[in-house]
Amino acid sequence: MGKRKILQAVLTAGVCVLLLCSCSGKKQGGAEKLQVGVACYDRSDTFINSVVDSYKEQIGSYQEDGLPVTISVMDAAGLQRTQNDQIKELLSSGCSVLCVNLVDRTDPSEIIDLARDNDVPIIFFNREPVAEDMLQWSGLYYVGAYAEQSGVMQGELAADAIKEHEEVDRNGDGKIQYVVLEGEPGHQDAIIRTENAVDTLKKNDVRLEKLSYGIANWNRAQAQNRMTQMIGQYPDQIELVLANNDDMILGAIDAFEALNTAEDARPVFFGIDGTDVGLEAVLDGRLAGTVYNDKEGQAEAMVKLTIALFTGEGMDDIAFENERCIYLPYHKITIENAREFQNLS
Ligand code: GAL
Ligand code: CA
């Protein structure tokens, strides 16, 4: 063997040892090593990406305090089968805690069985399993937010704007002609947000006329398509657009922009999330309001829970609801306070 080959062999062996160490879980150089597996339903989702980024950033401070942490993030790209395989991979690489953003929130059984067999706890986040599934095993937790609250807040923001600006009722018929852009069917944040927003508007004595709705799966480009179709069906009639998230409301605004609709012929728009792009749109006046989906708070709760599950300490300081769930509150955002929500992480 020539010198170069020997060097190559030594380097390869070194890399293998390193890889083995990084996958073999707890003990490393005397210190306990925390290995977290994060499984996302789809990493092209703006809000999910920001939760994961904030989680990584916040858990990094424990790393600075001397706890070695590695995080593997998986993207199921919308397929539950893919996610199940990714969970197997994460478990066999020695993860001590799993954070799971289910693809299909009604289908977690295979993942729960795998985790229970390996005695690795799961923190579900953002896509809430149904209550019966949460009871399948005591090692299951959930971190998220109350969907109803976000819908009520969106409805209140819209009701306030309509009362303050009578020009929203552009045709002056005393009713607000509106359309809704909805997230994935079956997601707790889709139907519940829509129902609560509309009910709240009605409770606030706003007379409504629903023209149409479109399902756009949280996605900006799909929302632009649906909105363009609805504008074609109801030209110049739409006075209010509600969307279940910011990416979809931004897609709706894109549709009006692409058609060069004059400012005074556009509806008012309301989203939910307060993503970076959503906040910018509020600040530049294109989006009348949104509702903050507390990504930093949710990530912080997930980090605290991860550390408590790993170290066995600090569990008593966590305020759970329904024994193993944590819900972070939403906040209303308008141009008045949008800046306070920027760069929180
Ligand atoms: C919602 C959020 C959406 C989308 C969805 C994914 O809470 O508002 O933007 O990220 O979760 O499950
Ligand atoms: Ca009207």
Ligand code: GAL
Second form
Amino acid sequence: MGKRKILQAVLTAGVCVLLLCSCSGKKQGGAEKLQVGVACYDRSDTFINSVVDSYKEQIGSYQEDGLPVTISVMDAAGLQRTQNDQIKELLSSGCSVLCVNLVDRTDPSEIIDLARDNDVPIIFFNREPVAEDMLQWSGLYYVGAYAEQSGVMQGELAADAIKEHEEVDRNGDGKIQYVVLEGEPGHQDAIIRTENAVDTLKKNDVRLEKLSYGIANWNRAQAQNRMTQMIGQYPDQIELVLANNDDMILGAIDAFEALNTAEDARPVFFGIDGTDVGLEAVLDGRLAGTVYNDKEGQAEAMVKLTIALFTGEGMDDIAFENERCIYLPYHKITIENAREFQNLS
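Can you return the structure of this protein in the form predicted alone rather than the form predicted in complex with ligand GAL?
Excluded here are partners and other molecules; the one chain stands alone.
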């Protein structure tokens, strides 16, 4: 936490100096005004909401230090066309910087063209455009995390639990019967998370038998429906449930609870993201583990980059990978350390 305070002090000093100079920001009462447009793929996503809330809170400190800041948040509700129109609206309102959580990570070209034509930089977050699209313009940046790492950590958590608790193999056949709840069809992060979780389990000498999988689009209610269907198809057989995010694993738990399944007849559950509700589920024992996706760290990196892009100062202090990308590490969460991460929120 000390590191973050030092970082904020340095950035604040840079802002104060630059407020004495002219820049491209709009004037408001004689002071430079930073206008940020935040475009989200779907505000029903718990993790995305957490990132946006943390970003708003952290950048608000610059408002207190004398830099007028306004933030407009748009929700595309899963429609790329809607998001494209929202970007036009944000640009026409005079935004200085765009933060974009793409609906379709493979289709950012219109947004990029609009931003480039208006000379407004974009910080993509959480959903990384393909490498070729990031090369379209020098004003494009990305903040997120490596999906592969989250899958590996989820697999390690599950392997440790299976080895420590032989009762996970309820039928005693030496194999773990499992199901997977995945995000959107064809979504790179969903595919990578699932593949790496399963591969890691196998590398840790866990014998697996895949019963089924369900697409739940990162959504808790959809996950409950898919899980209910799989329970009906494989009654008393499912020993492990893996999900690509916490919302979906909580939906799976909801399904078993709605059916009043006895505790000792339930599988073990593992999620990814470490959302507030996910951490609560770990602490109360319903969720065996999750992987913390550092929403505070990502929001902090977005704030640092936003200020640097607006003021023209501080870019040299940012540790980029691939020239314009920032990746934050994941962390494994169990009941032993969940409270520590809960206190970060």
